[in-house]
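A single chain comes next, written as structure tokens; it is the form predicted alone.
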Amino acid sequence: MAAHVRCMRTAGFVTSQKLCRLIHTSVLRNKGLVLGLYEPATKGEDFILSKAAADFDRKCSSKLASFVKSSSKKLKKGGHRVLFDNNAGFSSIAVCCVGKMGAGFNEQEQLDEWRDNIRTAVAGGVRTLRSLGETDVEVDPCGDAEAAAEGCYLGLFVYDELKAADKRKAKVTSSCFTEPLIDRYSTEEQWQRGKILAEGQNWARHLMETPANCLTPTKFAEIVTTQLQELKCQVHVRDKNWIENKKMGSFLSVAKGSAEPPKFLEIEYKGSKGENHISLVGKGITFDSGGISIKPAADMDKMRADMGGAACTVGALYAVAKLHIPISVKAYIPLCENMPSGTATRPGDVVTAMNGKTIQVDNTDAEGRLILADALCYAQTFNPQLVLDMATLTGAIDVALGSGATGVFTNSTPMWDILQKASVRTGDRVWRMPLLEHYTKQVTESQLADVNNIGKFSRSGGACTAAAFLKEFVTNKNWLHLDIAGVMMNKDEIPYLSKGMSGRPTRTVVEFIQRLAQLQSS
């Protein structure tokens, strides 16, 4: 049949290349292969096949090399070409350009370009094979199996479960193409690590994409409990009475406008002995209307993802637990909706946080910092070594950094250095922002209370004044605040992430925790 298709193609009987591909795919069991190649070191030279691709080509009588030579004149980094007639048990092979060999750390970009090139190339390859109907895909590790797995699984993510069955993308089973490799065990281990990291981020993406009516605070708590208890994490779901008993007035002031009851999640992963642990705090606003200070209607639907901090927190915990990282982690997630109603907090109201500080709420749309204030206070009662919070906190960080990097505010340069190095490896970058007394004065000079939930100069330095507000509720000497509003969504900036909610910076946080664990054990 394959030979017949080739003859038809040559004779010009098949004018539609897509039809030809579909026929060929159906014959060879929908099995595809992604192989890598590198740009030539010097212009005019031939592309270089990866080790796996070269070994594969030897078994196919140099058909792959001939195909690359004849079709790769315009092939650029991240691009790919598809070979159909390979006589090797695969209905189609996507040959992907990984860029130049030897690419590494780019200081200007603060990026490990080699690993990012692999993610991009592999993601493009597996998506193309899926579009051709392949449901079983093997992937060349391209020199870094972890990065290849990340590109594969992140690239295939799609949220379409609420669509009709015939409108959903086909599910693809992926695996590492290890047959020609010498150290198969090591390569497979790296692949599994990359897969787990991608799964953690994809879970965060899935939660962020879920419509708010399907992911209320109660439903979020149920999903997380089911998922993380299977990984031997302890999960406690606290109700409104518990929140009131803890005197979390700042958190409750946001929740009171909604008919949905608030929840407070406590999660513990015990990866090491003793009481030493690190704390993660995630903002869990499952829908943000802005409250009485209501948001514009345009794009308000995106506020289903205002629980991105909570989603990335549980996504990171998922990966940490599955990787058995030897460190203990406790997570604290305040969950509620921010809605306008007759019971909602009004601009100008004064509320009291768990630590006794009073807060003048001049803008009810600056609600994330209100629920985080109480969560931070509570997390610190357990004396953690470090506190890291994540929140889609301010539009101002999007104005400042866009989707290029997560904004980080911290009182600890050593912790910043570890986080920054982690982001270089993951390709999910972070950027340090100022945490100056200059901004503190703008939130502590309040007419009616100890602090104001917005800076006195309103929009100026909005991300910085939000961080300064949070600092008023932090006593830990190792605190990092990650404002992830700018990286909440992906359009086309990150090639290996599809359009939609991004789940960033889940993998960077996991890598950061891994490095902390290594430091503790050394």
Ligand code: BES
Second form
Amino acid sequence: MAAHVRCMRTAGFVTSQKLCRLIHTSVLRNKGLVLGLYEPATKGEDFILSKAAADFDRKCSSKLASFVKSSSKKLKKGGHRVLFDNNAGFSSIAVCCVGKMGAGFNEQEQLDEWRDNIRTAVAGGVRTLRSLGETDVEVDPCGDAEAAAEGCYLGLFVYDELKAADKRKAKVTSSCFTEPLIDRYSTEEQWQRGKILAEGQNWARHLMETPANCLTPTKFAEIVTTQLQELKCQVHVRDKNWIENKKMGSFLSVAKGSAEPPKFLEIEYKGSKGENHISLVGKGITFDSGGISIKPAADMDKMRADMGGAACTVGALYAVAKLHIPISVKAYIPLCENMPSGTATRPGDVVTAMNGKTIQVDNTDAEGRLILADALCYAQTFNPQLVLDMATLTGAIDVALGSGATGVFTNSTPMWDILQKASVRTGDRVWRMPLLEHYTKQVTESQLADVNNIGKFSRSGGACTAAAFLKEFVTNKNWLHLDIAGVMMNKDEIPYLSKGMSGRPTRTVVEFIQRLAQLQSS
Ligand code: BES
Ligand code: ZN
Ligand code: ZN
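Now show the form predicted together with the named molecule, given that the preceding structure was the form predicted alone.
Every chain and every other molecule in the complex is listed next, the one we just looked at coming first.
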């Protein structure tokens, strides 16, 4: 067994072998470098250094090339080797395999593999350098600085602020490794865009991960107000009186089981002149116990992330505002807890939504659709060009798609096409689901009211009946409903996201909005 020694630099345990390297390098500035490497075009040939790596190699008398030759025999896409030496001021260099040089759009996978390979390779490299104690890391753009920045910042995300200081991972600052090349400016611009996209997603991850006792509706509203007002967004936090005045009886029926007061967030980003705008709506259940139709205890803690729709909405707005995308966006976020209590809604109760429709609540655990019904009605009173909602709505979408893709239900094929293409680029994919009359019948045949909050064949097609329910509250011709329950969490499927809440599909939504803005201006 390898001897383990406490290391001051990493505040963790390292093998004695590693320690030797660390002692050797500790005189340096804890500065690491990530460089890219492509797989050989054919077997037997050498690995190919990226442009930045080749430039760097020239400066260190081909030390890098010979290191790669000697160490990369079994190196595969996404893997890396670390060179410890004093090379131009870097105490360690992670040489990361980005896969094949010619990788591109993969039709079967509906994925831009080139970009995804870069994200994965860079994330692996920066994590290893962090574990070696580097606190300052420069990253090779690997041919796409935006994807490299995404891999870097998404890969380094951790939620450990509630742990003791010595159990937390060290903070790492990162930057783009750009030589004074002719294209330096645009590379740096791309890096900054990737960084902002990752920051938006990381903010969503952070909010989703935060325990429900620390992130009540009130606290969520406070945090979002502080953050987005700084980015020149207008934020209104509406209280229970306002919600009652708007006659959002469906939303209130969920909130009334909890001691925490509900909030309704209205956020505006004005990126263009005039009244034209798009609407985002996010499910903001800060904790979903199921209410009187209480959930089983196992995994109930994960329901702290049942505000994932709200988190991705504000994460996307953060990026849209920081990137100054020339389009106006309004966001609507109903926030409350779903709890069982003496004041909670009972199965069989009938409530009335803002549009006057009555709803029989046969299962209080199908609460997301109840709060979204009112938020959708309200959003549409401002006549948006498009409405996109995000919600951790059903366990059924997880059964159908797992974490492979977000399930999308839409009445607009042109909008679907744009969203789908956006997701190929971001690697955070979407998959179209049916929005058929077949499912509508199953929610509109209610014994006591206009609609029932669960389908009459309860378990069958659960994600589709939930979408059909929402459709009863939609009049807009460009509506997209994103059921994100399946992609809410990452186990180890997406290599550049660590285990935990994923913040998916924040980057896809930003890319979608950017594409809409481009279409409008052309
Ligand atoms: N928040 C859950 C859905 C969910 C499940 C999100 C797993 C993330 C992971 C939602 O409110 C819910 O409980 N839905 C029910 C609906 C059913 C009662 C018709 C479900 O999916 O079981
Ligand atoms: Zn529920
Ligand atoms: Zn829920």
